[in-house]
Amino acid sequence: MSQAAGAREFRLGVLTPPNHAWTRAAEAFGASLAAASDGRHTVVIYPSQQLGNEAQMLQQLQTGAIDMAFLTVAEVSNRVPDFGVFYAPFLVKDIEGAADILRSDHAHLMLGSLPRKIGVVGIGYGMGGMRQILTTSPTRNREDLQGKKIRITPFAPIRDFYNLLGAAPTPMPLASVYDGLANGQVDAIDMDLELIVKLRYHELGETVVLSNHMMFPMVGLVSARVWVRLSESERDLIQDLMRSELNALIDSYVLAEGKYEEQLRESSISVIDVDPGFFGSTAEQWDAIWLKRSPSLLELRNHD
């Protein structure tokens, strides 16, 4: 980060590829910051895990080796279990409900614990689409998922969900998913509609279980070591501009979710619509486990 003549060049890491909505939101934030500071402050975006995987990026934020990152809340929940609450099965029924939760006062109050617990400053939330299940074999009911190797993002809340369901949750990097489906390394994937469509996973599948079983939030973070070196006006500027882009990202997913669903239904893959009953008592069993880990679960379950 250069500080010559008050100028700062921030490095921001993100796991998604250049054409992904999260990467575009990061780029929009960088452009806004450059414009608002008359070019004194710039942001260099490193997409596609160029700075390492999410665990490595979080470590670099803690040391100040990188300045900012857009990370899944999943990675944060690995360090601060309370954030696992955002992956509670059927916490919301649709993407509009997810947007409402992520903009709630309680969700933003939770960010206040991050500097003390893991050395980062939480600016605000973005999101991906709701989670669905794509399978490479015909799927009609919960029993058809028993024992199936289902690709997941490697973190405890989603792993617990699929273990309780009787499936075999299988961590796999996003870059390996297409080949994993093609060669039978996994039987199914837990994924949002955007990536199912854009990365053409539906061409390798037989069924999409349209379940909306979990939201998939993202969080904008700044290294606490970097934050303390910024002036109050710089902090305010970064916070306002990053939150604005994260809010715009949420709006874009709310608008786009129906478009991706329509594209999927027009393809050759079978789409089945299911409700929480499809998963039996899995959600209730998940809550019994996570009430002990996440004090926010009851608060968000009761969110109105």
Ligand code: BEZ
Given for the second form:
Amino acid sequence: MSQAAGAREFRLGVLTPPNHAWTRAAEAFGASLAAASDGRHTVVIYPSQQLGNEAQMLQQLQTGAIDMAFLTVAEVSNRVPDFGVFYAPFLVKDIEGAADILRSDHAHLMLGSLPRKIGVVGIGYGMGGMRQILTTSPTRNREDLQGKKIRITPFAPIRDFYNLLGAAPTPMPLASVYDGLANGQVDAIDMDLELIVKLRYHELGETVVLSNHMMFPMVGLVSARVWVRLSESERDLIQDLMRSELNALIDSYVLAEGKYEEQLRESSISVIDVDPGFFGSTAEQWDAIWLKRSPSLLELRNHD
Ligand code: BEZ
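Switching forms now, from the form predicted alone to the form predicted together with the ligand, please provide the structure.
The next block holds the full complex; its first chain is the one shown before.
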């Protein structure tokens, strides 16, 4: 069917599967854009890395081959190290603290550098749950993690964290985690509570170290090449609607975190509650490395 003049069908990529909260937020954004533009603008969502992994999706945004993506901030931090600040260990105490940081003026100012540095427009932040560690053998203390192969999302800040801890960080995409745990390819995983419970990773583990050691932000991006071709009113509309869905996503994680924790505690896996002291001086050592890479670290460590 031919499109009305100025009508657009945007392509939006996301790595998460169809029923994941990030994918649902992308769908909600598409529905609200279609409604607000009387059906002139539509968004086709490509979940489960159908357009490639996050590195490939970022490249496609840069060339304008895709229009939009919801990407982990991890992928952005691979190209713009300042964004590594969001993975500073114990930057925040809990999910409310993570929401606060992501809504801060400083976090939004950082998005302003993206068109010049990597050719994408950062619309706003979403997030996943706080990061925890699930191990396939009993874990009581930091020594139990020494030398353990711990699955990580592939990016430098988290790799440094586990290297400093004396573990063996093992990059593995989300889609491979269940099999990787089941067949013993890894001894542990770095993961959030939502996925531990929903994807039943807890049935394959012995201990969850409830540490809240890191936040896990996501960012809504539009290709800068696409952005410059939109009218001002189209940009405003996309910005308002995408930001509003990303904000709702943050609210939903803040609300749901306690529910997933309850479900985990009701399961048969053992849960140990730890504070930053469990990790020794890992956070201080991490800061010593990342202060050189991320000018925002001082600013956000002092955020109240
Ligand atoms: C992960 O790699 O652990 C992950 C990626 C996207 C959403 C949640 C978790």
